[in-house]
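Quick heads-up: it's one chain on its own, the form predicted alone, in structure tokens.
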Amino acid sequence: MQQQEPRDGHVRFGINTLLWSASDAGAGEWVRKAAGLGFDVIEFAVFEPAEVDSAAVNSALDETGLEVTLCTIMTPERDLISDDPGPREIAKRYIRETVLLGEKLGAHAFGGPHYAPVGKLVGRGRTPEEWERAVEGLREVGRFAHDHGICLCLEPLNRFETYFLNIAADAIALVDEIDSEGVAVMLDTFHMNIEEKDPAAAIRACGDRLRHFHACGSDRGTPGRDSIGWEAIIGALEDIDYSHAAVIESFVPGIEEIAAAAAIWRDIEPSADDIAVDGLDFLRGSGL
């Protein structure tokens, strides 16, 4: 599919194909669907590149009009800050045959905590060693992104996701420090309602290095049905002529395998569709 750049100065919102499912297969299905519900981006969780059926997913992008976007799934072995070298190479392959699918669908942005897998802790703050070594390995990737088209957005999480990198701060001086057009910042309202102490000036701080959000629900249901102060978050994306994806990350317990690893234990609302329309018509009507 030939790439079509995101039209500027206007917020495109999107849905995370992990509400409704954690597999790679039927991804044009998805597609489809999310378009039916009045979106304008889909956000891939991509498991496994090799696993996508790129040339399905083109046809219903081509027959729908939606945008893409990806997001990482980085498991136990893809670790960009291990000190073993093993799990460093598995990472950086990982992340560059994903660059090489969403340079396929036409995507811009693939967003997450690109240097370790969520769930990894360890007791203990990140080393310095830890930081040159995400410097150096998404230095590398950054490059290859940028060739492709692509940029690696690096998302802060929770403290009780990641002990790497929680806060906006940090993830722009790490994006700093690499200096590589090819990655920016991403911000998640779920993390930075855990971390930041404000998040409307984290958003400010990152300025146009912030190249994706997730705009979800303080208890990771529905945007704007929970207690995320959107007018202060919305304000502050203005401020800055915020002009990218704006995607809903949420889960339910009814698909297992990503319940576990959030933590979604309950029924946070009535339905995933619910939480697909009610947030959408939240966003469309926020003035962003």
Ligand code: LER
Given for the second form:
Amino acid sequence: MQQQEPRDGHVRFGINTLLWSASDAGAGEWVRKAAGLGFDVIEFAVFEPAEVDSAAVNSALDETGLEVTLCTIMTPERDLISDDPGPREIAKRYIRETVLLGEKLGAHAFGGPHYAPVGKLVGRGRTPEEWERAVEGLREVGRFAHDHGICLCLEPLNRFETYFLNIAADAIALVDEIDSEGVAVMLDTFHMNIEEKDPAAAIRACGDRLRHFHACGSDRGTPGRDSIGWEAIIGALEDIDYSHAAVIESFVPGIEEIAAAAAIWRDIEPSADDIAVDGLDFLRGSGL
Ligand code: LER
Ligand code: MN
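Let's see the other form, the form predicted together with L-Erythrulose (LER), since the form predicted alone is already up.
Full assembly next; the chain just shown is listed first.
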């Protein structure tokens, strides 16, 4: 299902399946649910690419006209910066298999912290050897992704979730060194709010390297009902003519596995669907 990314100058708004599910099952159902709520994009968090029923998803996509983006699930055994070649190979295999899934679904962006497991902290900063391994590994899988019509969008995470890439400036340096059309930057307002001195300046610094975006509340609740400086963020996205997807990524305590990984210990909003509905309403009204 190779399609061109729709680039009509408009941002398309999406929702990440982690709001509702911690599994690859029932993927077609999330397409219909997202479409019913008015989204343009469904973002699948892919646990095991072989477990996703691509035929069911494609028939739901045909029915609804939704676009797909993918989000990585970096488990402890998927680690491109490990000094052990085993986890590096497992990470590359996972990325390649997910790229092939994405190609079947007509996806163009596969975002997330492809470099290391979420939550991996080792009591020190990154080493030059780890940086080199990331460059080599991502260059290899980036070439593969590009050959299959997909861009790997590297996401800096906050310091409590990774020590490897925390700010846009480092993601830009990594992407520039990899120098592959198959590797770009993505940003997430939740992480930027913790790490960036000036999130709008970080967006502008990325320019056209920014190929994917997570629009998240500062508390991982509803975007727009939080303390993010949305006016400045929206202005910066407009300044760089951002015209890819902006996806809400929020979590609720009821999805226990994800809540534990993202440290969600209370109801931040009344319900998961409130986050989706009110967040989309806010983004649609933002002028993007
Ligand atoms: C994790 O905090 C996150 O933001 C995700 O996009 C990556 O899995
Ligand atoms: Mn994110």
